[in-house]
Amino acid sequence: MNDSEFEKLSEKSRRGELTPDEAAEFRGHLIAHPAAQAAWEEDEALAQLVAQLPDAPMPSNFTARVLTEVARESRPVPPPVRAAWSGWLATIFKITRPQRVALAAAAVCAGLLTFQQFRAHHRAQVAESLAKFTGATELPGVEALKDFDAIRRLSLLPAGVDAELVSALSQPNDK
């Protein structure tokens, strides 16, 4: 007997629906193989704990709930919303989704480009005029802005110190 013909003859046992020729057939693999038997003793012992729960109680709107569950499901499914842009572009142009989505793409592409030349513009004017402001003639090089971390810090020092700073350079040197 194969496992397929052991599984119909094990479900109709629980059911109580063996002839007895299909009993003694049963029986016979049960004993010839003993993993069979383990796992049917233990199917049995979890049908009879579950035979021996007391039934859940049913709601009150048991019934309304299940029709109003199957009115949901057999309601027609409405077509998923396209955007309108969309749709124009596939009417006029005749292009597919892979051609829409590589021309959204190209749009994004190019609003970043011209995003990151504004930038470029922005800080090139924001550069002019402080060159106007200071009266420099060129910006300053690397070289003027390599301690441009330690100056930032000794601005972030309270007032009282800088004062002390100067006092201490001030006097003269008794050495």
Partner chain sequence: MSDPRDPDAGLMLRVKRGDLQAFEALVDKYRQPVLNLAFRIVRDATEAEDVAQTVFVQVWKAADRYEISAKFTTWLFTITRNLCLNELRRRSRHPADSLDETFADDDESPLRQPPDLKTCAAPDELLHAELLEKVEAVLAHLPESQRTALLLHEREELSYEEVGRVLGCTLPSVKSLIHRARETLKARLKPYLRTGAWRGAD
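Please move on to the form predicted in complex with the partner chain, as the form predicted alone is already shown.
The next block holds one chain only.
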């Protein structure tokens, strides 16, 4: 009997699964090989010691705790609350890819058009303001503005500006 066969019979002996013929063969081998018998007996005694090791302490409510945890894990999870906008987003993502591309392009064009119109309107407003500003009566020259009194009087001019007076003030001082 080789080592492998001895090992197989040894395992079967440990489990009590030897047939009568196998048990006889196994016993015969042990008697014929005292060293193998001594080693086998040591292994058997060690196996019995390991089997006799005390059990780890078991909590009395172990099974109950497991069942509680299982019940908690099995509880149905409520569906997440979805925002209202996610509904139409989902609709968008249901359309095909070419449709999505076309939609995106249209959105970009619309945005550009709107921006252009805004700029044009803004420019028109600025031009109008500027026109109102430049439509005012021509300002007197710098020389006229040197005279403090003249400056002060400018603010007191009535709505209907005396063109002659303004003209006079714009003339260089001959004095």
